[in-house]
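Listed next as structure tokens is one chain, alone, in the form predicted alone.
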Amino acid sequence: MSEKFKALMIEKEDDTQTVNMVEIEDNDLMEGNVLVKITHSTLNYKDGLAITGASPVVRSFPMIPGIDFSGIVLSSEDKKFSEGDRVVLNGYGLSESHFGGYSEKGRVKSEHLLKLPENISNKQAMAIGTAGYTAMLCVLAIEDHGIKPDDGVILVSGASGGVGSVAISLLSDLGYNVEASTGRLEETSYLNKLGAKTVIERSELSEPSRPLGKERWAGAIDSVGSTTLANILAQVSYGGAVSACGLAQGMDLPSTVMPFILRGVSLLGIDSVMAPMQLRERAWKRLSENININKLEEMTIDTSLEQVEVLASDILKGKVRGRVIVNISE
């Protein structure tokens, strides 16, 4: 009988779920070929939706939740991993259809696994968790459509999250003029250091969208959706395009035509979880050259297994700045 270990459960009968910490052995594990240590998980909005059954992301119970996990390899089937080998998996179903990062030991295949750039920790890789390597996805979309720091400001939404927040870091070292839109302008400051030049109330854009406006931004990082991204896209400059990657104000987007055939404008989707693995080593590769450390460390906070439920209420009301790191068994 192998050892048991701590894991946060969400159950649900009839309509009704819950959240638990249990202890469960390696049988307990769903199919996969590699067991991995789990050393740290993070706190994404999805992990939120996840947690408070905001939304239906889960997908069959009982489940793990945990979008993302870094951590050691204890064994692996497959040969591209050994014992000790430092890994991070973002997505993948995670948390919606296979066991997640809310726990010590996680088993999954290893066609999901990627070994961490041998200069970001276990615990840094969490810091920038999947909101990070969204944000990298995000930013490399914007320079693959040919933008540059040249062409003019680069509008960041969502700006105090964690896509937002590591966006606007990665933007501003790669000399991008960054402006950040947040419902919080007491965050002003916080948002300045991690480098917008600019700040502007997130009412500006959350009311409904004419179809074009003055043309205000070269390109745009949106996790907002809805109105919001409808008045991005309105205010996108000719041939700019704008990455979107959220849905926190919501899933709808009450646009028009205008922007794609008067100017050119082009709609970015990012998708997370199910991204090519040659995509993700891009990612990670640039995030391990390109990530400020500094910054990185300037917005997160740490936390453990017992505190998720709270924050992860927090999380969707707004209150979380930047990045959770989740200590799982470090």
Ligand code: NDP
Contents of the next structure:
Amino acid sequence: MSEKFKALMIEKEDDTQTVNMVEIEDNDLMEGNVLVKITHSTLNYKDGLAITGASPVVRSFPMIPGIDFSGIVLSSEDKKFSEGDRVVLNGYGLSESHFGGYSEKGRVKSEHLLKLPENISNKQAMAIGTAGYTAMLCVLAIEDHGIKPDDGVILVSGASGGVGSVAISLLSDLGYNVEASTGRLEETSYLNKLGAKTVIERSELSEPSRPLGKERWAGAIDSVGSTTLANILAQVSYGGAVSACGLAQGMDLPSTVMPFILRGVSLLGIDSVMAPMQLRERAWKRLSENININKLEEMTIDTSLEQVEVLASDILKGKVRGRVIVNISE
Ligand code: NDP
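One more: the block was the form predicted alone; return the form predicted together with the named molecule.
What follows is the entire complex, opening with the chain shown before.
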């Protein structure tokens, strides 16, 4: 019999959800061909939704939450991975239909795992986490659209959050002139340190939008959705583009077709969960080249499995700044 280990477990009975620390063993894990010792996970907005039950992220109970993890391979039935390999997994149904990262061990499918680049430690991988990897997907989409630093200012909404903080850091280091939109103007010096040249109050973008406004930004990365995204679309310059990945304000999009048909603006949809492996590899390679470790440390706090439930409700209230690493085991 294998040794017992710790995991956070969400259970649901008669519509009531509970979250408990439990002890399980290898046999309790779900199917997969690679067994991983999980060293770190993170707290993303979606983890907040899953743990609090605010949105139906979890599709089958009981469920170990945690939409991502980094770890070390303990054993693998697939020759692509060997004992000792350092790996990362983002999404692919973790915490939805497959046990997630808030556990000292995980068993997963080899086709969902990615070997970590040499220069990114397990802890740094989860400082980046799904929020940071999604920020990179957003940056890649902006670049692929052909938007260059000289084209003008790039707006990042939800700026003090996880996706926002990493997006500002990446864009500014790539030479873009970044404007940050935040509801926390008290975080202006934090946002400036990450690389935002200018900071605006998010209320400027939260009222119902006119079909078109003054052309302000060459592009944008939006993790907020709703009227914020509508206002951004209405103020992106001719031929510009917006990477849209989130719904922190809401899932609605009260916009018109005017930005698309009169200004040729593009709305670039970003999904990290089912993104194909080739795109993931590209994103993690670029993260290994472009992530600024000093800025990453500036935006990160550490927590433990025991503390994660408290922070889960904080992140939904917009109270968490930057990124949260969940230390699982060293
Ligand atoms: P965070 O909570 O860390 O960041 C969200 C930020 O949005 C907050 O920090 C806040 O920034 C801003 N915000 C919060 N509430 C509101 C509101 N009511 N109106 C306007 N702005 C608001 O979350 P993450 O960075 O982890 O995720 C951001 C979003 O991206 C989430 O919706 C998440 O689900 C989504 N996401 C999607 C992915 C995908 O694959 N498509 C992957 C990862 C994340 P500030 O205080 O600076 O205004």
